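In the form predicted alone, a lone chain appears below as structure tokens.
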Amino acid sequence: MNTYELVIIGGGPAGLSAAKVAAEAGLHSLVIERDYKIGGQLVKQTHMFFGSEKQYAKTRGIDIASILIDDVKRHPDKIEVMTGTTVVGLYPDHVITLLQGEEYKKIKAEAIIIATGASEKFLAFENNDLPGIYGAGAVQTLMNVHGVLPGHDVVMVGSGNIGLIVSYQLMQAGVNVKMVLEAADTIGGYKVHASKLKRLGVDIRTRMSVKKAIGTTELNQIEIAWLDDSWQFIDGTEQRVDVDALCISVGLSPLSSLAAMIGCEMKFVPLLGGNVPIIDEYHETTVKNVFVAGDVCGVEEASSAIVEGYYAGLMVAKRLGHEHPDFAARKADYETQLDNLRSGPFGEKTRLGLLELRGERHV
């Protein structure tokens, strides 16, 4: 059974930036990752960033992933990359169970960082199983990785950044965006974001959501209505649209269950997306040696989930003996980092969401 120094799960942005600077560091590392190649979500996000220059802001996250992969291509000797290959097993002896095509595989770990990102999460309505009903996340892959249409007359379920990025996507290939609903008051995105959709007609309705899909063998129609104080459907406001396609944008869901697997102790946050591992301030589990990073430990942007691969990573070189050059500058900076991203009005979820994770009271 082979033995490695750290072993990172989920080779998105998080899981790509911790190696770096553990690789900086001089430690050793293997970043697992399902897919068939490394980058995450970033590689079907055509939309530019924004933050600072620090997380590339104005670049489109296509090219961000591009910037991360070849940051661990520059330490061949350092890092290994094992795509196509998913964790089915995590022990708190630091023994994980791989499976690699047909093949299972045990390995052990020193240390081990969990950036498994996170899932989307679905609406519970009449009939959302039927062909046609997309998550947005898919709708990027099917159109910005492999140039499928989903349909051509859309109406997106969700008024949040990816909500309202997506439903811009699609207009640019030629989809008729019919209008975007949002459950909520507000529109959850950014004003940017929503304004361009504004000037190019789409509809943008509040306290409205989908009650049901019609359909027989795809998707035909959906039935919309209006939602009273309690989130409850208003009978006698059901409207019928036409579409061939529904997209679902309604949040994420951090992709925890290996952190519980190991004996993490966890704690449900709604404001960090659902159940999540505690955390200390250097993002160490309950379980020693065992840290996260990124959306694993609370939804939030890409841009967040790279300062904390790059924090994770830091920490977890100094806590096997490889502490990096620049250390004390280095961890400054990325808690600077964090801070400024986690400022305004939309870091506000999340600020409350790690108050409440700690235990402390917040008003």
Second form
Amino acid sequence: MNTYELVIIGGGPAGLSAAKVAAEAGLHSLVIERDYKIGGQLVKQTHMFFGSEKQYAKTRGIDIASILIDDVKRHPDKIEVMTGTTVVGLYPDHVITLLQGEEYKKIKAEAIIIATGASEKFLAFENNDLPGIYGAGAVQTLMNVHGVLPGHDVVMVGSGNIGLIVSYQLMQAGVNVKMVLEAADTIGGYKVHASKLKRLGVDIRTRMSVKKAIGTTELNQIEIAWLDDSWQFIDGTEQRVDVDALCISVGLSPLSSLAAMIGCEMKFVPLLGGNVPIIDEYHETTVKNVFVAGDVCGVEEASSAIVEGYYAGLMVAKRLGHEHPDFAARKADYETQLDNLRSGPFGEKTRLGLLELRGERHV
Amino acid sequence: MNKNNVIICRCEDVTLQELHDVLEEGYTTFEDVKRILRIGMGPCQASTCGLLVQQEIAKFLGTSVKNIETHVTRPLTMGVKLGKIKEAADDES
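Output block for the form predicted together with the partner chain, input the form predicted alone:
Shown next: the complete complex, the earlier chain at its head.
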């Protein structure tokens, strides 16, 4: 059985950033990626990011992916990348089982960073399995990675940043976005993204959601309706809209099942998106030498995932006896960057969620 | 709402009606409904339906979703051929 110093599960922004800093500190790592290429969800992000220069603000997501991949390629002697490989089992003695095509393999690691990201939440409504109903992230992959349009007339459910950005990209691709529905009183995402849609004439309707999908073999119509204060549909307010595709964008939830599998103590924190491993200030879980970074320990943006990756890489390297030459300065810098990213009204969820996770405050 | 047409678990094709029926019978933990309905046991391993199941159980019990324990995750997360597991074991010895 091959033993690695560090195994990083997930080749997205968090995993790649962790590998980079760990390599700079002198640590060997293996990055395992389920997809056929690394870069994670950044590869489909054609919009420019916010944040600061340090997390590549004003750069398009797809270009940030290239930068992070180049960073990893700069350390061929330190970082090994395995694509098309899924971790199927994670055991308390740090044995990791892998599936590569049909082949089943076992490896071992001194330390593990779980950086598996998040997956899209789904909604329960009538006929929600009709062809033509997609997650918004799935539509973004279909369009921006594979060049396939989901339909001609689309309604987006959810006005968080993903819902707004994907709606805009659908319009750019020539798809008619008929409206964006938002169950809450206010638009969830950044105003700049919402304004771009409004300028194109897309209606964003708050306190409304999808009640039912209509069609026999594929989606033809949806029924939408108003919501009352307790999120129940108000009878008599139903309207029908002709669509051939519906995008669901109601948030992400951490893909934390591997952390649970290896025995990390978990906590359900809605502010962080769902079930997350309890971590200390070094991003270590309750299982020794098992660390986490990125959306798996709380859904945020790619910018935060990058910095958390750097941070976890720095911490793991120190743990395994490879303290980074600039350890103290790097640590302080990453902490400041995370604080800055989480300042302001949009970071409040994460700030409160982390407090709740660490038991410092009950929300 | 016709609960027979609301899919909760896409992988195993479990409807909201089936879930509610099992809850009515008194099986009100995620592990119970998973064993009875195979909910969350398909390719996505509950990453899509997990939260919906927690929400439905919470609603049924009249409590917060935070109080509903999620399901236990076990290896293997994907289908692996038994022959391949044997091959890997043979290589080791």
